[in-house]
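Single chain ahead, written as C-alpha cells, the form predicted on its own.
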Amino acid sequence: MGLPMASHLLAAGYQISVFNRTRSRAEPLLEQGAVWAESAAAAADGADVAISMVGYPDDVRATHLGEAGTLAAAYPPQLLVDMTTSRPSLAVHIAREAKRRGVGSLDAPVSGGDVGARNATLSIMVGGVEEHFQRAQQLFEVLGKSVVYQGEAGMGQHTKMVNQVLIATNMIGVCEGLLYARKAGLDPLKVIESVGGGAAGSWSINNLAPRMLRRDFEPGFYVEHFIKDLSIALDEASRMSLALPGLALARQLYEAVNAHGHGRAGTQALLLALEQLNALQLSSD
C-alpha cells in the first residue's frame, strides 16, 4: 500500500526520499522522481514529515525508534506519521519519544485496502496533538477521501481496531449467509442482488462475496496481517476488561485459514474455513 500512497504524494508535487528493506520494490517511485535512502534515518534526515507504512508493530518500532530509525536522524523530521495498523500503546510510546526530541507524532492508520491506496480513497483515522494533525491534513487529503481526527496519541489506532472488529464479525456473516443460500438451492448472485442494497448490505457482501463465488482469493488485505490486527484488538479488549466473543471466534477461524496455507490470501478466504466445516463448496456454477 505504501507504493501507491507515495506515488500520489509525488504526483501532488511533494519531494520524497524513500527507504524499503527491498530496494527493488521502490523502483517505480524512483522512476517517478523519488530519492533513494539507505535507511529510515537517512530518509527522514531534515524532512518536514516522515511517513511510515510497514507490516507489523515490531517494524514500526524499528522504523522510528531503532538505531537507524527516523528519530536517530542527524536532523530529525518535524513530524512523524505512522500509517501502519499497529498497537495503540506503541503509538503513545512513539509520541512520547518523539516529543522528547522536539518532534511531533501522529498515528494515522487507514482502511480501504490496496484499492483505496491506488485510488486515493482511503479512510484515515488520526490520533495525536490536534495542531500536528492540522499540519498534516493536506498530505492526508492527497491520500484519502475521509480524514477524521480522533483525539490524542493512540486514538487513531483504537479507531482502526473498531474498524477491524466490524469487518471480522461481518465477514463471518457474509460467508455463512452465502453457504446458507447455496445449501437452500438459491442462486447466491441473485441473493446478493436482493440483500446488498438493504439493511444487510455491507462493503464485504457487495464487493468480496462476488469474488468468493469466483474462487478469487487474491489479497486486497492479507489474512496474516488481519490476524495480527485481530490479535491487537483482543489484547486491547483484555486490557480494558472487555469481552468480545465474536472477535475471538473470528480470529480462531482466520487462524484455521492460515494453518491451511492461505496466510497470503485475501480476507475473503475466511470462506475456506467455513466450507471445510460444512463439507460444502460455494461457487457461481
Given for the second form:
2 protein chains.
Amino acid sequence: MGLPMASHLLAAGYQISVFNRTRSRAEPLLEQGAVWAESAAAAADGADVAISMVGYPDDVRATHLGEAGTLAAAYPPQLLVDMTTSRPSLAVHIAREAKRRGVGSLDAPVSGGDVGARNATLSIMVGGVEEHFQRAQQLFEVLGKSVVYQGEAGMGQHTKMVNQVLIATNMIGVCEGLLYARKAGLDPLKVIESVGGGAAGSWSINNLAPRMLRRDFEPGFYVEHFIKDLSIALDEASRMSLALPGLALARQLYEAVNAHGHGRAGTQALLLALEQLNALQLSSD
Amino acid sequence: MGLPMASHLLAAGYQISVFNRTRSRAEPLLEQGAVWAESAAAAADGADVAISMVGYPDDVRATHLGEAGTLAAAYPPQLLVDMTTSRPSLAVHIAREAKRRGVGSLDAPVSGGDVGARNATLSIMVGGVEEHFQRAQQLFEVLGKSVVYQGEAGMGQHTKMVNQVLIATNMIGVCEGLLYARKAGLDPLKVIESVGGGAAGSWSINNLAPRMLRRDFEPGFYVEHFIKDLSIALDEASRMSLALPGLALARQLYEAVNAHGHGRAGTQALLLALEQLNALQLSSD
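With the form predicted on its own already on screen, would you show the form predicted in complex with another copy of the chain?
Once more the chain from above appears, this time first in line as the rest of the complex follows.
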C-alpha cells in the first residue's frame, strides 16, 4: 500500500526519499522522481516527516527504533508517522522514545485497503499530540478522504482495532447467512437483494458476499495480516480485562482458514473455514 | 406493525375487513373505513386476499388453520398471505393445507421494523407459487420499497432468517467494538466517524451504536421476538445439519439479555449482556 500512497504524495508536489527492503518494488516511485535511500535512517535523514507503511509490529520497531531506523537520524522538529496497523503499546513506546529525542510521532493506521490507497480514499485514524497531527494533516488529506484525530499516542491504533473487531465479527454472520441460504435452497444473490439495503446491511454483505459466491478469494487484505490484527486486538483486550467472545470466535475461525493454507487469501476466505466445518460448498468454482 | 400496513392499504383504495384480539387497537382503521370482523375467518370471508401480521408461529397457525381461522372461510381463488416472521416449515404446511382447499398462500415476512411499516419502506421477502406472488405484488408494493420473490413456499421465511442471522452476529461485533473503544479511552462517536463509512460499516454501527451510546434501548424490534427468530433459525439450521457457531453465540447472549429482564427492550440491548459480562458500562445514563 505504500507504493500508491507515496505516489500520491509525489503527485501532490512533495519531495520523497524512499527505502524498501526490495528495491525493485520502489522503481515506479524512482521513475516518478523519488530518491532512493539505503535504509530507513537514510530515507528519514533531513526529512520533515518520516512515514512508514510496513508489515508487522516487529517491522515497525525496526523501521523506527532499529540501528538503521528513522530515530537514528531524527532531529527536531522532525515528525515520525507510522501508518502500519500495529500494536497500540508499540505506538506509545515509539512516541516516548521520539519525545526523548525532541521529535514528534503519530500512529496513523488506515482502512480502505489497496483500493483505498490507489484512489486516495483511505480512512486515516490518528493518535499522538494534537499539534503534531495538525502539522501532518495536509499530508493525510492527500492520501485519504476521512482523516480523524482520535487522541493521544496509540489511539489511532486502538481505533483501527475497533475497525477490525467490527469486520471480523460481521464476517462470521455474512458467511453463516450465505451458508444458511445455500442449505435452504435460496438464490443467495436474491437474498442479498432483499436484505442488503436494510438493518442487516453492511459493506461486507454487499461487497464481499458476491465475491464469495464467485469463489473469488483474491486478497483485498490478507488473512495472515488480519490474524495479526485480531491477535493484537485480543491481546489488548486481555490487557484491559475485556472479554470479547465474538472476536475470540472470529480469531479461531481465521486460524482455521490459515491452517488450510489460505493465509494469502483475502479476508472473505473465512467462508472456507465455515464450509469445511459443514462439509459444504456454497457454490461451484 | 399491522396497523400502519393496513392503513396504507386503505389509503390506496383497498376495502378491508379487520380482526384483532384487542378490538380497541383496530379503532384507527375502523375510523379510516375498515370493517370490523369478529374472527380471522370472518375477516377473510369473501376477501380476495387474507393477510396476517401476528406474533409467534402459534398465532400464525391459529390465524390460518384454527377453528375460526382464515382457511375455514376460504374458497378459490382466495390468497392467504402471512407477513409474520415465522417458521419456514409452518409456511410449507399452510401452503399444503391451502392447496387442498384450492386456495393459494404466500409467506411474506418483512424487515424494516415499525419505521418501515409506517413509511411503507419495508423489504418484503416472498415465498410461494410465483403466479400467486404476481397476484399479490401490487399489494406488497403499497407496503414496501423492496419486494422480492424468493422461491417456493417457506423461502420468504428462510430469507428473513438470513436477515436475522446477519443482524444478530453483526450486533455482537458492534457491542464488542464499542466496549473496546470505551476501555481504550477512545471517544466512540469519533471512532464511528472513522470506521462507519468503510469496510467495517454497517446499518447497525451507524444507526444503533449511537442509540447505545445514549443508552436508548427503546425497541425498534423486541429482544423477545428476536430470540424467537434466532431460535427458529437455529432449529432450521439443525434440521439442515448446519453448524452456525456465530449465530449460536448470538442467541446465548440474547438469552442473557432476556434473563436480565430486558425482553421488551430493542435488539441494541445486546450491549447490556456484554456490559454485564465485563462488569462495565459504556456510558452514563
